[in-house]
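Just the one chain here, laid out as structure tokens, in the form predicted alone.
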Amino acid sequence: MSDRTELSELGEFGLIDHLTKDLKLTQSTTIKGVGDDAAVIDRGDHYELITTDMLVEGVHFDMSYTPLKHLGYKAVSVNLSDICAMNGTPTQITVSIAVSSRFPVEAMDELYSGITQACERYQVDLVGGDTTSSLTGLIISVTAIGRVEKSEVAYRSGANEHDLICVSGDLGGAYIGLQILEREKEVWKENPEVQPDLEGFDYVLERILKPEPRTDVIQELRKHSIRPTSMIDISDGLGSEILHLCKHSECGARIYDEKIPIDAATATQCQDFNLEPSVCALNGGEDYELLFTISQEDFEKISKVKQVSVIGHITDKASGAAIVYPQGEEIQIKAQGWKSF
């Protein structure tokens, strides 16, 4: 009997590495293939960016508390975020959908109204895709296309020792929003007569149901002439993404616990679940903020960008990636965010 390796043994990123380890690039225009937030194609006077993401019912979203309009919007947003993570500007998308017969045309209208709203909000064109049937539910696959000047592209691999580590917005909100939705779902399952109690949770619910790609941050960085040395978006939690940057840039990192930006509403609602806000930020995921490094010389410039926080610095590879607590205690960062398998 032949050996069998379970997908869960490798995990999502291990599986990607395994499946693509023997791929060879043959086109001179392919600057970056698998392994970053988007592929990079040489188009002469600029680089084209291409990324694809799939959302699967029951794995990435739960129809019992995900409005279809929000789902359509989010499917676009998470892909545009990958274009932003290369320091690029999104320009077009394609959308492919596999849908089961339990969804009527009206449901698809609702889904596409969210897709259209995101396209209008971020000025991207929907230029194609595919539609087919599904036996099990709803699957949405979006491919996003963008562009970036050759001198401006940011990879996961460019961080240097002593670079400053920055993050946009605030973290942990999406994870707490998900906890609230799951809690109310359990209450509803026990008694379908009870209406969900979502009063006062607007911010964290919007973080999980309707994330926004940080195109505004990319524009601000350009405005202040800041070119990130490395960059990634936060889809799987701050801890996991820091480890990606460290792996690709062959470096270590020190993140300061008290510097991690956390919204007041998120912090309060973390207490309701007996969770440490910084733990939610490190391990929660789906915030779709930008994590990036900059040269120390750009410290004065970055301090003028209101929506960005400096949370640490890059160290040598041997020292590993750690979070530093106010008392001086250091704990090595482990990836405990979203797992697909």
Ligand code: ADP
Given for the second form:
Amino acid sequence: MSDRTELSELGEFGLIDHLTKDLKLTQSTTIKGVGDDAAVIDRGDHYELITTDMLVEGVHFDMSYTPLKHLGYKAVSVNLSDICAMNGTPTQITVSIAVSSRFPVEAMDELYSGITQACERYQVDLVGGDTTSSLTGLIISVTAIGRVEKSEVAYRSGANEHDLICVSGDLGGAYIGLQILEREKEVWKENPEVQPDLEGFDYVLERILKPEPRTDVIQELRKHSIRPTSMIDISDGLGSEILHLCKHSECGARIYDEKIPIDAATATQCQDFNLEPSVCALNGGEDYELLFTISQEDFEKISKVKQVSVIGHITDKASGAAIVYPQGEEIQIKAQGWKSF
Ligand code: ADP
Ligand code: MG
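Same protein, different condition: the form predicted alone was shown, now please give the form predicted in complex with the named molecule.
Let's see the whole complex now, leading with the same chain.
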């Protein structure tokens, strides 16, 4: 018997735990290391936030239907979303790329036009990075830096029993957008003469190709003096993220199926794929909305915030995390396997 453990046995989160469980923190300024949407560093009068996300060709994006400009924009967005998930404001990014000779300079110009567009839109400065070659594909890694007042930082671990569970925007759209792109790619592979039929799918395609970090929601919460008790961004689907919140906060959750916000176009297009919209919201990914909890006292205040829906409440740990259907039936939310390995 050789000592070989397949990555798939651990999965993404198991691997991260395995690699980081014995790390020792030595700096008194390190407030939060591995385990949240961003690291938290004490900068005296405020906290600094740092987060990194990498996009890999063939794993996170398919060059046959991803415009490079959108890809650049998205690489920035997904990182800014993790700063938002700490209730923070993004300030700077660095950008590292590994690129094969398959790509001309003009392609990199397109990528950077998207990156700079996102920087302008969200007022963050691009302050550095790294450039190297790759044998075949394109890899983009962005690090985002942000700040948050010490009293306002939101961790995954702060949810309390009876807190209200809230979500911004609507869910499931990015997953349906991806299904449409994959469908058109298959049609195109069989018959390259046929132009892709993407008419009427603008919203869901924008959701997958050009997600926006919810800096607006963070500002609204601040404006209404709402301090989330816990927060995470939705990159892997509502189900996976609610399990993270419950694990870190040592609690359970009840989410009401009919309260999950789903856009009308998303719901219609789900029907074409014979998919339940709420299943797309739970198990699809890449919506980059914010999932957070607030104290019940803030219910009045949150009802004034248009882009936010209250979808459930926090329960005790023993009751687990479950979806409640209109007739009262409850289904436990289970962790999904990791697709990458
Ligand atoms: P998110 O989906 O919010 O980007 P991830 O699931 O990618 O978060 O990562 C979870 C946590 O694990 C984060 O705190 C991240 O910094 C940390 N992490 C991920 N990969 C590694 C790694 N290879 N080494 C150390 N920490 C890591
Ligand atoms: Mg995150």
